[in-house]
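One chain comes next, on its own, written as structure tokens: the form predicted alone.
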Amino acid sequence: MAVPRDRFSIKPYEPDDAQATIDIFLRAIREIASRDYNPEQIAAWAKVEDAEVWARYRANRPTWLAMDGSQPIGFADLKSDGCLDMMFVSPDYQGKGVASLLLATVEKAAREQGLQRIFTEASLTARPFFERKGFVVLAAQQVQKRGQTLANFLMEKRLA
């Protein structure tokens, strides 16, 4: 049974929340992005070294999470050269509309901000959700993450 889209908010990151983003983090990339990343690769990308300069990153830019009631599911963000740099959905809540409504709330605010266009660096699993919302691949890029090798796929969207 499909659940209604409106079952779902939209907040600002406040510092409180920071254990929560790091954990959805984790879970989608362990759990989600592992169907097309090797173990060595997920263990390299999985890790948050530091939850305080974490927090100051999430603080220091425009991040929103996705709740359900006061439940934190999701969480993106907006740098302010467009680049829409993490957003990750809690596995219990993928297929829900949940990105939908994140990426709908950070092109708001690009085009708020007067951005024509907003980017990101897309995983292999990200890409067809990208593509779906209207996003075009500029390069396939392979990154370094802790002596790891990761495809990912430099995507953007003009915004109108």
Ligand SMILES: CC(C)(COP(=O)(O)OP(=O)(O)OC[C@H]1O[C@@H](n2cnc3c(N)ncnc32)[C@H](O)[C@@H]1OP(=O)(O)O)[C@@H](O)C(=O)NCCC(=O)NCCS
Given for the second form:
Amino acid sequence: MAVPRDRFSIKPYEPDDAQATIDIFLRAIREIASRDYNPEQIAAWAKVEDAEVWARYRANRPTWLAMDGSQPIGFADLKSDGCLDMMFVSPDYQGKGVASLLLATVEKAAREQGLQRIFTEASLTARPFFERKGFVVLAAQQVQKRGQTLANFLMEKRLA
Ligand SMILES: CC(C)(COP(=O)(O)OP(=O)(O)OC[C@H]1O[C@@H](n2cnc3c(N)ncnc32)[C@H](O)[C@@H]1OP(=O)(O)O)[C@@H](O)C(=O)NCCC(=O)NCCS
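What does the same protein look like in the form predicted together with the named molecule, given that the last one was the form predicted alone?
So here's everything in the complex, that chain up top.
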């Protein structure tokens, strides 16, 4: 059933949101990206070894949370060079426009910073989403994560 997009809101990341972003990250990989990668690859990717390091990393760059009321349901970030490093949506909220809302927020921030482009290393799972949003593949890549090789795509969107 279609869900009105204004049901969800965006808020800037705050230190108390660290565990919520970790939970979304792990569940999105284990329950959604697991369609496209094998169990060994998923186990290597879905790891947060140090929650404090994660929290520092999150706090040190613009990160936005998508919210359903007071519940975090997704997050995305933007590095100062235009790299969108993270885009993860809760398995309970797939296909409801949550990533679209997050990407619109990231794009607006990038334009305000005068960035010419946004780029990302998209998973096999996320590639169709980014293509739908005007990103193009620059290169197919094989990246190493904790001893496993994972395919992803370097993609960019030029900001007119
Ligand atoms: C990729 C991901 C972020 C998309 O989130 P989402 O909230 O479901 O995306 P949206 O509902 O905003 O989708 C926006 C559009 O992309 C399309 N889309 C999203 N995922 C798609 C897929 N796997 N295949 C085809 N189209 C897809 C939607 O159909 C929608 O199109 P529309 O605008 O015509 O309706 C989410 O599936 C996810 O968390 N995946 C697992 C984690 C992951 O791989 N993250 C990226 C790491 S690089």
